[in-house]
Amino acid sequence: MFAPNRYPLLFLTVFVLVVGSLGCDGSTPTEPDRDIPDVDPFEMNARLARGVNFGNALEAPREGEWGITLDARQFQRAKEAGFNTIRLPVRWSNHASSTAPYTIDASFFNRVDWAINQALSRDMNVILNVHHYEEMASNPRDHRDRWLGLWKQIAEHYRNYDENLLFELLNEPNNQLTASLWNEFLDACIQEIRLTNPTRNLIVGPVFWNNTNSLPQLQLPADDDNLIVTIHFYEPFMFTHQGAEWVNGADAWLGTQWFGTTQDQAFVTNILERAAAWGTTNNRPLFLGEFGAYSQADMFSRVRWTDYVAREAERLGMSWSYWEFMSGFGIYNISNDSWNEALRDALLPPATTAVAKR
């Protein structure tokens, strides 16, 4: 049996070598700290281009509870289809302690690492967010420090990942998280992340579920250029959410169609153009982080709406990420490894996808 008190110099040397190879939390860093390229946010936004949300997996209370467990095949299918970006919703709040320093479970960190690396290894961008932290909406003041504590750990953990990993600070702030509180919290969170990720592009959005109407209330630090602003778009809501089990009264909307008439198109265009005008005025790139129509809508309407929204976003200089790859809004069926080809082609028209892959 080795007795350190009999060989003090040898023990000290071994201790320094072992501990020195670990992070401050005992984890093994991916590599020593290195400089991350400072990519202009407009350039990065153009790189994001056409993305898809891997929803209902890591942001479920526990992965698998909502019927989706991630595997490598799904990332490969998304890459082969022509998507540039994976938006990865994560419910960190269910995998961290409730008291300071709000330690995130190491095994969950490992699972998120795996998912991120699945995308990065395929030359895809990854948007990592904090999703379904519901207490931040219902009781934001009491959960502010915990949310900041989560981001302190996330930012430190991924500080050496390349610029193709982006952080999205909070999905759809709403309810008691008012615009004034959110602006205050945002500033604190950005400052925390910048301690370890000074140039990484961050994604932030306005209150009221990232609604375009709330953009004028969003206040961002003027001295931070590496910010991309996200919006979500599900209009008209009675069409996109008809029959949605989580929306009160949604069954009454069943049968609502979207014909793509001049009036239908003008309604969509007006909202997106106002958002684009805000981006131009404030010199911030815009990312359409979520849009989609639920599977209870008829397929012809879903395809028409999806194609129109995606093309309008592109026309206005927005990158986008469709909600979602699998599950209720999905374009891919994991049970039989097949595509909803009409929806996939609405997002990624075959001619343009072929050009993009060259």
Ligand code: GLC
Given for the second form:
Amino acid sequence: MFAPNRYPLLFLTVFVLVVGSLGCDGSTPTEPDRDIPDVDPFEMNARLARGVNFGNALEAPREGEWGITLDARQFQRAKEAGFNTIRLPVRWSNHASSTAPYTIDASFFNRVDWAINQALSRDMNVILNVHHYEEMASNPRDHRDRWLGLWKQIAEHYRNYDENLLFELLNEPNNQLTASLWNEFLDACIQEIRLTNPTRNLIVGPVFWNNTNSLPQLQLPADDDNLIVTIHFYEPFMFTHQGAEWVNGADAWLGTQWFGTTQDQAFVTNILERAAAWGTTNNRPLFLGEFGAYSQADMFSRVRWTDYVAREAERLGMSWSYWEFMSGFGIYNISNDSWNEALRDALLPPATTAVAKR
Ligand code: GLC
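Now the other one: the form predicted in complex with ligand GLC, given that the block above is the form predicted on its own.
Now the full complex is given, and it begins with the chain already shown.
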């Protein structure tokens, strides 16, 4: 029988361990229940390698509203093609209560679990983000606590998942979420996630839609060794976003081509090289989390641009994930289970996918 008065030190130790493992609301388990490998972020970034965004599905206001409902076959096709990673954009903010503790709908959590497991069970990495939390851009101070509350739940929910599930704090911080505010917010968010995921690799990017020009303003906690920095690249924008319905004035750019002349290439290379130099100086690995040219551009230009950007990213040591798999920028057609082969091969040149698949 356990008698506290006979074993005061043991009693104290047990008491400290139990109470210490509860969160401030007294209910939250903290550390994962098992050891999750602590992977060096450069090593993890090399594993991310070549990825694709499963966009327009879980970050639509409701899944299906933007024409994409996820199913197992899509994950199977991405795997067969040779992608190493799925970036999964998720609009959590539409599936959680508006008051503390901002409870996320259990059925939505189940759906995200299913999607993550589809990729993990096929031995692909998953990047799970918070996408289209638009109020974070228009009114960040009022939404900070809710955003942190969402991460508290997400981080705890997935704390026992393998290291090949990565969290990305917020897609494309912009507008009122200025660099100084974002630096403060990301620090608080990383602290929150670290309570339950001490070593999981996290992905975070600069303001102004993860623009490479904003990298110098990004300040990361110096003592956190499990961070990967993301950038998005859609330059020249008038080429990649011609005819995009969600961009004002984009119809005027229709017909813009990308020939890949020396000058065209230098423009792209210059931007990516400057980003890579920031990574080297700051000792952080870089993940090109989105790049792509919309379907209104001509196919030859899209293929040339996509091939060039992907190869340059690889040359500069970046992992990447194409925007996106099966919608307006897509490379796979869900309606008849067919590929846009030229674009797929631009991303995953057939001679190299055997290596990528390993
Ligand atoms: C961003 C937006 C997404 C858009 C893409 C290309 O990721 O969140 O909705 O399709 O950029 O513009």
